[in-house]
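Take a look at this one chain, the form predicted on its own, written out in structure tokens.
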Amino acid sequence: MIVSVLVFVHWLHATAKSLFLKPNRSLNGVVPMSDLNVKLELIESLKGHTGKVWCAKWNASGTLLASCGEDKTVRLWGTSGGQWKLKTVLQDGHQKTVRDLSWSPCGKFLATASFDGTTAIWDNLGGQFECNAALEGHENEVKSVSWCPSGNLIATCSRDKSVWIWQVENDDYDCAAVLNAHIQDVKKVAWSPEGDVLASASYDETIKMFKEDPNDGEWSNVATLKSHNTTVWSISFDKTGTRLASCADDGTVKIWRQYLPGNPEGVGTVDNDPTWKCVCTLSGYHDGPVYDIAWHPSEDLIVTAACDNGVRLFRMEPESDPNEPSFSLVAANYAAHSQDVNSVKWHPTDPKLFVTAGDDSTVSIWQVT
């Protein structure tokens, strides 16, 4: 009797949720492909790396797609006859895992980081790319890198809870500064369009920013974001630099907005410096943490990637108020790889493709259509 009334208190629970649930949604944020209205479309699988692929990017003009992993190896690859081809595989640069990847503005550079420490710096100035520089300092595994829009800083974070900024002069490669903001594990770093603007994420729960004194050159910690409360695993800015979106091992999406001193919705500001503050939360939509988001590059787009090897895609509402936006999800693949996806980046040029990478060796092209 006593189980019989609890599987009907139970079958009572969930009947009642679903009944208030938001429309387009279900109980684990899994909704039917046929009541979404976008689709994403597998266009290649691009298989030879040994181990988790941890990050894959295409360089400025998009030609090059450049992936690193477990392996230790870097791989690029480029079109041929309208597909994907392997070109060259890089290796000898590291000793351990190679955990993230950052191109030059130009092109011509490719900065990779790794668990053993180092970041190194490819070049193909001689006609293809060799490893010609090795930036070291960190203490332990370097965990992301990030190459400034104007190409003349580089930033790096690391196990060790510090974040390096990097001077880039012709070869020359100096430390500009060391960066102690954060308490723990410093997991992303990422500059805002404009290059003016650091933004870092870590496991103690923050996102910071870092700014330069114009009058002293000096880098300083300008806000720390707090609304997660696990690691925040990524960051990305949108095309203005004037919004953030954040993603976290608690499962949550947020999305941060920039507000100027004097601004006309009255929100504090400190020392003339901007405040920035979560303006919409997104959660319920991926089961498990979210590794990697991206915000794209021209339109009001997010996709994220988590450990439930699912893929989504958000849209925000157009006619949505900026301090209090509503994004909607228009786009799943629940099923994107076989394992976790640590990785999701837009292609620079072409607004319907994005890529991502797996812990199932597996580098996947996607269209939007």
Given for the second form:
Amino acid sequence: MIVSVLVFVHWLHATAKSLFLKPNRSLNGVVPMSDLNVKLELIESLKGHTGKVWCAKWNASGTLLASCGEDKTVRLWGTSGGQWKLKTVLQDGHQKTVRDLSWSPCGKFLATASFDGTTAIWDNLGGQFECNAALEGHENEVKSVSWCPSGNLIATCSRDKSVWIWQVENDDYDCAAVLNAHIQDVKKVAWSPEGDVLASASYDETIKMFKEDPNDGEWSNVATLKSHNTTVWSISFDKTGTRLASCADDGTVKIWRQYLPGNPEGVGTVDNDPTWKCVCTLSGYHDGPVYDIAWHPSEDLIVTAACDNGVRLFRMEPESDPNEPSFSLVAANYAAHSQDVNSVKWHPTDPKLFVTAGDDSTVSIWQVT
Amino acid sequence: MHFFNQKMASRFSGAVQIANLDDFITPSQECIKPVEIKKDKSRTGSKIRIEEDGSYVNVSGGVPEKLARVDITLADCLACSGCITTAETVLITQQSHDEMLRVFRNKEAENKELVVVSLSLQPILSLAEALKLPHEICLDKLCGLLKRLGADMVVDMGIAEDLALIEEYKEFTERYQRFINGDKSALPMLASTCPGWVCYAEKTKGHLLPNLSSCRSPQQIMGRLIKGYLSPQMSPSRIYHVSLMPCYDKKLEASRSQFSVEDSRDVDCVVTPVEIMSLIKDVCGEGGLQTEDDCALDWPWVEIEKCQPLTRHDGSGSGGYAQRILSLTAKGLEIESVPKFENVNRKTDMQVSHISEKGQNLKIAVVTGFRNIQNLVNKMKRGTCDYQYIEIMACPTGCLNGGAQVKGQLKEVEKAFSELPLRDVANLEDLYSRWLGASDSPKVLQELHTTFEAVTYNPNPLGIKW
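Compare with the form predicted on its own: the form predicted in complex with its partner chain:
First the chain shown before, then all remaining chains and molecules of the complex.
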């Protein structure tokens, strides 16, 4: 499968020996943007943050865009006259960098994770967003926060190596689990679309899956995904929750597939828990760490955000074997930002839009054409 | 909260799930102990030579001067969960069964006149289960072993547990009275016998310290009994006092500066079931503990009603604090049927009982494990905590599941505990009057109570890993 990706890349390479955008690179994955049939059009470039922007995400209806960053603020952007404009700046919720954010599925709540060790919960029940709760417990920097699809659980992770699950009940937040499965800094948490599985990515080079035991309500580590050899920066489930994309510090992207007990492929499972197997590795495309990855909400498209300032779109070859899928680069912008790209997220309802956030203080909205 | 749990427990990988290790507080990555460097102000620079043995010698003055090594002691680590390996190394040298044996074997050289070992209940049940011995036999053989190795006296900690329960209830009634008289800050009262919880509160929840019970834990009350009451004519430093406890964090507790008199710790060395298992392997030969002579516990407390070993108080396996406060409060209110503790959220690691008769609205809780402690402190912060007394233990479900108990047998140990005969708290008025003057004398505060101090620290910014 790696071979098939590489063959495809070589074929692209051979057919287009024309200009390279960053000519000093010798990566075989750098395909001139002009040679790719899908184009990425920058439709909005939102300025306002000072310093790095760490994350930008739309709410579930796609009407509000929230961004957060080094300036300790959260900015909410909305459309007026067809253009995205700053609506509100949320301040004083955090003492340090705001590293990540997550909207509740209902759109009334916004959770923000900060290096000050807390996760703030903002709500607009009073008409405008206000910080009305703080989840405290992590020993130090909270790196990521994720609201589960049903809205009753929130996951957070931290440099303190732990993953926490919080139960949401009548505006009260109780800790439902403290999971000390990782042995290093945990970078990202993500819920499966069904909300029954929580995945976490860590500096310890692994991805871990957690599930609740329906008998006693205890959460435990049910799978550990090992294949990356460096920090796993981010993870994203596909719409079915049976596949996961991950991106790492060495520039690789991996695709994992879930194999249930008794699967026809004969992949072994333990304790009636599914096994997650790496079925595809995309290497050679990124020049350095890939910080974020997002699986398209409905299609087999994956977009990445990297430290080489680039944004890349990969599509799964429709004919390829699900056990050995091939992904090919279909669009790219190698200068999407003027510095590291930290985050990338798809629009929840418009399948053509995604948003990126970068060290260049900019939030950018892109259209796939 | 369990500084040493994870590493030690990793030897028993099969036990990890049963002990629910995920719920323990784990150490952070960096040691934040600031290193104090003694400086001679007159000099601006110095030349340091590294000797072959690794020591540093200052050679900038006329005479080479050997520099002190920076030592991090166990007490420093009380302020920090930062460096598991350093703390462990210190533990192994300062409070291990090897150190205990060394002192046992060199009593004269160590200037020890009396060697006393105090046994708490939970470790005996744990050892009996691990060795597949009835607990009475296990206790007798363990006494025999300790005597053979050099102990002059082996005593049961029951008397100290009783004193702790008496003092805990006295403090609760006093706080409750203050609460009724309008001092809303007097409650809730939080138990402080668990050193893991105390250390956590001191490090991260300084604002809760006034709510902590000031009563010493049974281990530290035992320490005062042995070093302050047993033989008043003997200098405390000439007594070597070892305690057998279910928890590694008790080693940290014993190292607190509050629990030393004349530079002599009330408890010199804490050993645990995990260590006793390895001691048995080392010194008992192939036959194991069974080959040791039987020996009964000592009862050095003259004219004080003897406390039966291998009996338990009603309530939790952590001492039964909440149960006793509930029972006595209900009794004081002349409530006939004492309400029971009910599990919260289907789980046994958090239980609450509610007195709602006679115009009362009292809630007493048992909260164990890091997750429940988190929720409790968050509730207190938000002002939604409606409990008046909370028995807090860092280990999920409490001390029977202590971090240093032999792993993988919690269910069996819990069952053995539940089958032990119940006992009431002894009448210790005589002890109070002989030792402390009276049960309300100022000496009571001095000998049976303690203080807590918030620990503040500035993490070294160079140590932050992204």
